[in-house]
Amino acid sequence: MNPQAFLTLHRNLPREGPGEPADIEWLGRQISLPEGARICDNACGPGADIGPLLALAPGAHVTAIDINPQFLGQAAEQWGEDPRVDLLMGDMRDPGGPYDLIWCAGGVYMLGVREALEMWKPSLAEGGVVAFSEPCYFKYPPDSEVVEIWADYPQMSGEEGVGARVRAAGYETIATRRLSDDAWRAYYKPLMARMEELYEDADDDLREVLIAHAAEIKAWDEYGDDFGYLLSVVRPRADG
């Protein structure tokens, strides 16, 4: 997939996975934040959870962080001027800190649940959590179908197997939440708006770009109860 095209298609989109704000709520009554919670939006994109984040804890601070210009860049015309908030290209195996929340929507898959957890540890101040959505099946043992559309993401498991990767880095879950169907629409209809927008003047590149989009669309309209996403809240463990 030609990196530049997908950036085409994805400027300025409001998300770039899925999710909703009733998520980040729903993380506020599992967890207790300090008053002045320092956060992390880490593989912030451009920037769609920093609101809600926010209204996690009265002073909250977040840091987001993405090592995307085009995405900060976005993030930044709305968050760019509050003092509230720190915008950072960097990468998110290197967060920083220490934060009492890493929040990373939808990026873990790109390093693994367990090596991220264990590349984060050190990041979180004492009694600091993680929370993280990762791609899994909910119908297990899945349909070839359903594994075939997840055949270049071989970590993909039930939700048990999220559950031991969480427990082999030394975390214990706090409480788990699958993404509702919201969630994907926020993030599929105002993809689904441009692809139409940009389709007819589309060169090979673009179009290539544009159908691996539909595809993955389809599949989740036809098989999405079957696989999703996974929002898991942990902490490190005492022995771990």
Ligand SMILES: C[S@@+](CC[C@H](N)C(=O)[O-])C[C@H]1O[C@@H](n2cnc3c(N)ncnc32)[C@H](O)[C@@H]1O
Second form
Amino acid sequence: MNPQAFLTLHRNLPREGPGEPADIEWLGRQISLPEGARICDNACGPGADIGPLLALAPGAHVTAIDINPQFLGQAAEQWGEDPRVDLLMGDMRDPGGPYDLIWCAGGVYMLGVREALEMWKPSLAEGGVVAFSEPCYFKYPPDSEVVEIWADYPQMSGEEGVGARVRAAGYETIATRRLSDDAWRAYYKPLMARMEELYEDADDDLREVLIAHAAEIKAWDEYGDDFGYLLSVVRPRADG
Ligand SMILES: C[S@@+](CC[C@H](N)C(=O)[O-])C[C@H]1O[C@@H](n2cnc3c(N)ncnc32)[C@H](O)[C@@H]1O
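In place of the form predicted on its own, the structure of the form predicted in complex with this ligand is requested.
First the chain shown before, then all remaining chains and molecules of the complex.
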């Protein structure tokens, strides 16, 4: 997939993966963050989660990190002047810290669950937690058509498999939640509107990207009950 064509399609979308404010409100009910909580939005994309993260604790501060200047630029349009937010162009592998919460929506699969959690341990403050969403088979074992959809991510597992990778990283799971259909729509609806807008004048590279995205959305339409994103809230184990 041509990266420039990908970015043309993804310009000015509100988010870069499934998610909704209700996920972060739910997270707030699972943990107790201190006043002035230090929060990292790791792989923040265009920054859709920054507002709900700031609302998790009085005086909270969010450090939002992404490697992509286009997405970070979008986040800066809303948050660039806000003293409660730092926007950093950088690598999610080394987010700095210490943080009371590392939030990562839809980014951990790029590193692997175990690898990401191990890497982020030194970035957590005492009592700190990680919350991340991860592609997951909700029907397990999955049908072959569904495995085919996720052929590029062979590490994908069922919910128990996510928990096993969390434990292997020396963490324990506090709570999990399946992302809702509304979370998917929050990503796909604006994406589909943008696809429609671009289709007629698309060159070959862009057309290829549009076709790949249309296939992804169709797969979710057909098999979306069998897979999704699992949001896990985890903390390092004392014996980890
Ligand atoms: C699936 S998107 C999710 C973005 C955002 N969390 C959201 O839900 O809208 C993954 C993001 O990870 C970013 N990314 C990819 N590799 C990265 C890296 N090594 N370090 C930081 N960000 C990275 C991409 O630029 C993209 O914004």
